[in-house]
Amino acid sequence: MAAKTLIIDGKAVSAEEGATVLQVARDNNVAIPTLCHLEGVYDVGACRLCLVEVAGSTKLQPACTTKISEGMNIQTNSDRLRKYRRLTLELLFAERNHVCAVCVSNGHCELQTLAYSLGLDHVRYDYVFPKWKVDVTHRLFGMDHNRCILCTRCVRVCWHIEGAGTKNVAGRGATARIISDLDQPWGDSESCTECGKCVMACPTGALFHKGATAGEMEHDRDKLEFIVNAREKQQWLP
C-alpha cells in the first residue's frame, strides 16, 4: 500500500493507506481515549470518546473509524475535545447506576480510569437512576445492566471471535440493553458456548464471573487479541 503523510498534534508522521487515525496515533505514542475500541475486533465508533479535530472540517471525527488521507492535519487533545470527552463521560455516569465502591471491577474499570484521567470528580447532570435487573441465571457469569455502557464489545466478540451470536442489542436510546438470543435469561441461552470472551471484553463491571467480589474482576483482553492474530496468521492449521 502507498504511504500517506499527515500531521498529528503538530508532528509529521507517515502511515500506510487504509490505516485509521487511531491506529496511526497509537503507533506514534499519541494517546486517544476510547471505550468501545477493542484490539482484534472491528470498530463501530459507539462511545465517541476518540473524537478528533481534522483541519478543514467543522465536524469532529471518530479516530477509530476515520481513515487517514494525504495531508491530514489532526488535533487530538484540544480544549474543545477535552470538553466533549468530559461531557460524554458525565452522561455515561448519569445514564446508569455506576457505584464504583461496590463494583466487581473497581480499580480495573476503563470507565473509572478515564474519569480519573480527565479529573471527573462530579457530574453536572441529573442522574436517571433506572431500574435495571442483574441477570445471574448463567451458571458461570452474570450481567449487570446498571454498569453497561453499550460499547457493544461483548456483542462483537461473541459474533466475530467466538461465532456464537448469543449477544445483541435490543431497544433504543435510554431503553437499549444487551440481550442474549431472543431476549431471554442468559442461563436459558442455547447458543452460548460459555467461552467467557464477552466477559474478557467488557470495559466495566457489567459482565462478571459469578462469585467475584468488589475489586476482584480483571479482564484479560490480551487473550482476545492473541486469538485473532493466531487465526489471521493461520498458526493453528496443521
Contents of the next structure:
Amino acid sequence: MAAKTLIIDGKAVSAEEGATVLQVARDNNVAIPTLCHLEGVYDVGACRLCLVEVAGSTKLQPACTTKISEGMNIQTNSDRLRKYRRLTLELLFAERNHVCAVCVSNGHCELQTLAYSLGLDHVRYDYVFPKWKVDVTHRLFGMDHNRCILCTRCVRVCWHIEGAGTKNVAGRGATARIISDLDQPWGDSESCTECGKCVMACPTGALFHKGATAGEMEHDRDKLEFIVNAREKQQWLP
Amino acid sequence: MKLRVATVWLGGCSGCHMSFLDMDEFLIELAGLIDLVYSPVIDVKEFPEAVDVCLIEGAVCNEDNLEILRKIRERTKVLVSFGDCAVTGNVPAMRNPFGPDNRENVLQRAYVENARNNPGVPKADGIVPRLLEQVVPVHEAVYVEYYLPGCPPPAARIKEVLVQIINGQAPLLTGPQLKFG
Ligand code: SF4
Ligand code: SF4
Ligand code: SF4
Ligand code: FES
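Please move on to the form predicted together with its partner chain, as the form predicted alone is already shown.
Shown next: the complete complex, the earlier chain at its head.
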C-alpha cells in the first residue's frame, strides 16, 4: 500500500494509506483522548473526545474514524480542542447520574481519568437527573444505566468478538439505551454466553461484576487485548 | 491582616469537616495563619459580615440551606465548594431522579415505611426546614469561585487548597489531587 506523509502537531510522519489519524498519532506517541474507541473492534465515532483540527477545514474531525491523506496537517491538542473535550465530558456527566463516591468503578473509570486530565473540577451545566434503571437480573453481571455513556463498546465486543449479538442500542438521543436481546431483562437473554466481554470493554461503572462494591470494579482490558491479539495476529501472548 | 475564614455544613454527612480536622498538626499552624470566624467546630451562631473565604460542605437540599447560602454569598468574597456533595450534588442528589414528588416520597420512606417506632414525618414550622424539590450543587444556587472535590477530600488536598489561598494564589488542583469520589 502507498505511504502517505502528513504532519501531526508540527511533526512530519508517514504511515500507510488507509490508517486512521488516531492509529498514526498513537504509533508516533501522540496521545489523543478517546472513550468509544476500543482496540480490536471497528470505530463508530460516538463520543467525540478524539476530535482533532485539520488545517483547511473549520470542522473538527474525529481522529478514530478519519483516514489520513497526503499532506494533512493535524493539531491534536489546541486550546480549542481542550475546551470542546471538557465540554463534551461535562455534558456526559450532566446527562446521567454519576455518583462517583458510591460507584463500583470509582478510581478505575476512563470517564473520570479523562475528566481529570482536562482539569474538570465541576460541571458547568445543570444536571438532568434522569430516571434510569439498574438491571441485575443476570446471574453474573449488572448494568447500571445511570453510568452509561453510550459508547457502544459493549455492543461491538458482544457482536464482533464474542459473536453473540446480545447487546444492542434502543431509542434515540438522550433516551437511547443499551438493551439485551429484544429489550429483555439481561438475565432472560437466550443469546448471552456469559462471556463477560462487555464488562471488560466498558469504560465506566455501567457494566460490572455482581458483588463488586464501591471502587472494586476493575475492567479487565488485558484479557480483551489478549483475545484480540490472538484473533488478529494469531499470537497467544499472555 | 489574617484571612477571615468560615466553613459551613449544608446537606452533607460532615465527612468533609472530619477530613478538615484530619489535617492534624497543620491545624495549629493554620490557627496562626487565619481567623476562623464561623464553622461547625466553633461556637458562633450568626454568619458574620466581611468574610474572606468560606468552604461550603454539602449540597443545597432544603430551604434553610438555600437561605444561609445566599447570606454567605452576600457576606463572603470567595466561596469554595468543599467536597463532592457541594460540587456535584453527589449522594444527597440521588433523590432527584425520583421525580417531582421525590421529597414527599423520601420522607415517607425514611420516617414512615422504615420506622419501627412512632412513624410520622417530622413537621415543625420554623424548626424543621422544608426540603427543596430538587437537590442542587452549590454553584447551581450561587456563584462559586473554586472547587475542592472528593468524598471526602483528603486532608492533604484541603491543606493544599488552603495554603494556595493563604498565599494569595487562585487554588488549582492537579494530578492525583484532582479527584471525585
Ligand atoms: S462511571 Fe465513572 S464517572 Fe460515573 S460515577 Fe462511576 S466512577 Fe464516577
Ligand atoms: S456477557 Fe458476552 S454474550 Fe453476554 S452480553 Fe456480554 S458480551 Fe454479550
Ligand atoms: S454499558 Fe458501558 S460499554 Fe456499554 S455503552 Fe454504556 S458505557 Fe459504553
Ligand atoms: S474515540 Fe473517536 S469519537 Fe470516540
